[in-house]
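This document starts with one chain, in the form predicted on its own, laid out as structure tokens.
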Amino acid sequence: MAGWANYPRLQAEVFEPNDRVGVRSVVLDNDRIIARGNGKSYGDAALALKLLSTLRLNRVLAFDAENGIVECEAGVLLSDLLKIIVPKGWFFHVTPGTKAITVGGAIASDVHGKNHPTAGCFSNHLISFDLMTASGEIKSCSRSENTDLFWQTCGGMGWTGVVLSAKFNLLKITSSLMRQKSVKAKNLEEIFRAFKENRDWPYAAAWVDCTNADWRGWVLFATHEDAGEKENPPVFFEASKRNVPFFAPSWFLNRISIWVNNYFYFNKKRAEEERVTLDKYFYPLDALQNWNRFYGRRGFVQYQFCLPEENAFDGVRQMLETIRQSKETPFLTVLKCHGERPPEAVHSFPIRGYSLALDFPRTSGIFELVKKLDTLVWELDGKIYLTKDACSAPQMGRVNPAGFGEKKFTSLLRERITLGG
């Protein structure tokens, strides 16, 4: 088993239950188990030798279409609800940048998107879920009812408990098309500028050529397309799907390679507004099946940080500069703005500034880049996203494990946080 970075790998024992009597035994008849969605959460977040896949929980419980909110168990997958929320008008308030994940992954990592500074994550939205904790109970938590457990378990990486099924409120939109603004910026400076320029446009996130030596790249602005009457009702169009149907040699992904598929992808792009559908914009990687076999056996590592807005633009050159000089090149590096956290969202990762996220190759020596990253990341008051972390120090979620109790829902994540610590 692994996570979708394909590191690190480990022999686990997995466990499907069909329905909750099925989870109270799994729960009460294991120690150090921890439940495991669709597997998309990059590192070891979701990994243990003993494993409860949420995958057959999988029913969607109600639907108001009339108010906008959908009941379901936390192993229904986003893209499951896509194909039945969209074409009654819906769709959802926050969403990361894959439809392939549950509902209950969702909660556990209180995912973000493009437009937390106006959505926040999702847990803004999140209504009330029901949670199975170490003794079997089931509790149900909202913000009236067992508060400190709900907020506990938004972005508390499965610590909690297991997730059984959640209710949350939806967006309201009129058509399944997005309206797309693509800004091209010569460096660093005209990528952050192009953030505040465009501060009215809900959706926004940069592509940044790590192998340019200004960090060049593209921001792309996006909101809602109001259709009136002309779509009805929107309709949910997936791309189609081609598949990687094989691990690449270790050597396919290096600086020349990167280099060349940047360079293509600066040029080829226009300054423009075009219009672009849901999937387009929101789940661009998701038109390629296993796009994670390119970076070959070896898999990759990413590396996602927050600084908070003062720190922002001079921490984020800092850290380009410190890969600069390594030997290391991210294939893909994507940079995002963040508005302010609620205060009870006290596990959520997102501060007010910006987040950079990098994946690198798995070479023998991403690791040291990543302690050095690590150094400069906290020195700047900054945090890692602990879904994406495989390798990181301890402290960097700014998270501690032992404030959660019994061990009984343990990762290796919250292993190595714990020894760590």
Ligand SMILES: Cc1cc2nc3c(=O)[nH]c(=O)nc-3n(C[C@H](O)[C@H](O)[C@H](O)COP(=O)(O)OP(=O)(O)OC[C@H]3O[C@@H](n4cnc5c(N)ncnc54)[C@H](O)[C@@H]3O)c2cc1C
Contents of the next structure:
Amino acid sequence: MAGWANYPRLQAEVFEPNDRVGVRSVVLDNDRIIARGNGKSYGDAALALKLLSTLRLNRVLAFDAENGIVECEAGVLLSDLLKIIVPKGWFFHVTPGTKAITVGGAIASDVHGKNHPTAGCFSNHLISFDLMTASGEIKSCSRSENTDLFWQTCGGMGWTGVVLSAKFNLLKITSSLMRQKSVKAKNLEEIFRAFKENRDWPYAAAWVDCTNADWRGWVLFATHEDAGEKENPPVFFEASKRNVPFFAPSWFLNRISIWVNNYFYFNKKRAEEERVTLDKYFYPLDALQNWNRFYGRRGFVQYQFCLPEENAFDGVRQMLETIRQSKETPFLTVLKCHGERPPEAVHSFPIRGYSLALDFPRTSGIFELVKKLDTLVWELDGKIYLTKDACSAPQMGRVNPAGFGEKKFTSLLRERITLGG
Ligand SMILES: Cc1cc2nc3c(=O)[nH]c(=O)nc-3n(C[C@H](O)[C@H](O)[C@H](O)COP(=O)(O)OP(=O)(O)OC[C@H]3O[C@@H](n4cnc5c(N)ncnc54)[C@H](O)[C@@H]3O)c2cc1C
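Having displayed the form predicted on its own, please output the structure of the form predicted together with the named molecule.
What follows is the entire complex, opening with the chain shown before.
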């Protein structure tokens, strides 16, 4: 078993209960276990010697199409929900860059999207959930019931128990199209300026070319298109999928091939404004199934950090400079802007500022670089995203693994940061 980045890997026993009774016996029969959704966390968050897969807890329990509220079991995938909710004029308030995740995974990582300044994280729209605790008891958690457990579970990486089902609010849409604006930026200053000058667009994310001396890039902004009467009801068009059928050789992604890819991506002609489907805008990577195989069997390491607004520009530049001085070249680099975090959402990753996510092939030098990046992020008062982590220093997520949850629910991630290495 492995996370999405195929590093680390281990042999695990996987339990796949299909109802609450089954989950209870797995929880009671095992000393150490962790819930696993669809394994789309990059590192070791959903890895342990014993895994409780939620993929068979896949029933949609209720959908209030009038008010946009859905209740489903924790193993339901966002991709399955989209087929039900979009035709009724609803979308997610918050969605990550892949639709192949479970609702349980969205809660446990408290995922964010490209609209964090206006929409916050998944927990901002979560009404309630049922949680199986270490004793096998089921606790209903919401902002008014078992409040502490509610907030400790959002972003709590599965350490409080197994989310069985959840209820959350949806976003009203009138069209299945997005209006997208593309801004080409010659350097990092222009990328940051574009974010500031386009704050009225609810969605924003930038691609940064790390092989370029000035860190040029594209910043893509978007908003939901208002179809008026024209498109009724909206339809979820899924882009046709291609598959990467086998692991590429480990040399496939190297400084030169990444440079060539970035050159063409940067010079691609784009309309200043265009209409794109929901699927194309939110989930472009899903169109290429198993794209993680490009990195070869050795896998890769994703490093995502967030810096406070006041340190963000200089900090991101220092981080990119440190990467340039190393021999490592990230293949994909994405910058996002983040807003205020509700004070109760203690484990959510984003803080007001900017985050950068970088995918590095797992070379022999990558761990040395991560050490340097960790030191810098720490000095800049930043933090890393635990759902992407596989090898950072234990303090980097700024959570205390002994401070909440139950020992029974221990992943490799939790063990690693508890033991301090
Ligand atoms: C291409 C891609 C793009 C991504 N983009 C983003 C992004 O933009 N923003 C973002 O925030 N994230 C992003 N992610 C990360 C992803 O959204 C999270 O890692 C998410 O948690 C994965 O959900 P999953 O169902 O695959 O869970 P898993 O990877 O299986 O598990 C993730 C964590 O959730 C816990 N967990 C899972 N199910 C339960 C449950 N029922 N009860 C308790 N704990 C549970 C696990 O123990 C683990 O700690 C992206 C991932 C990929 C592959």
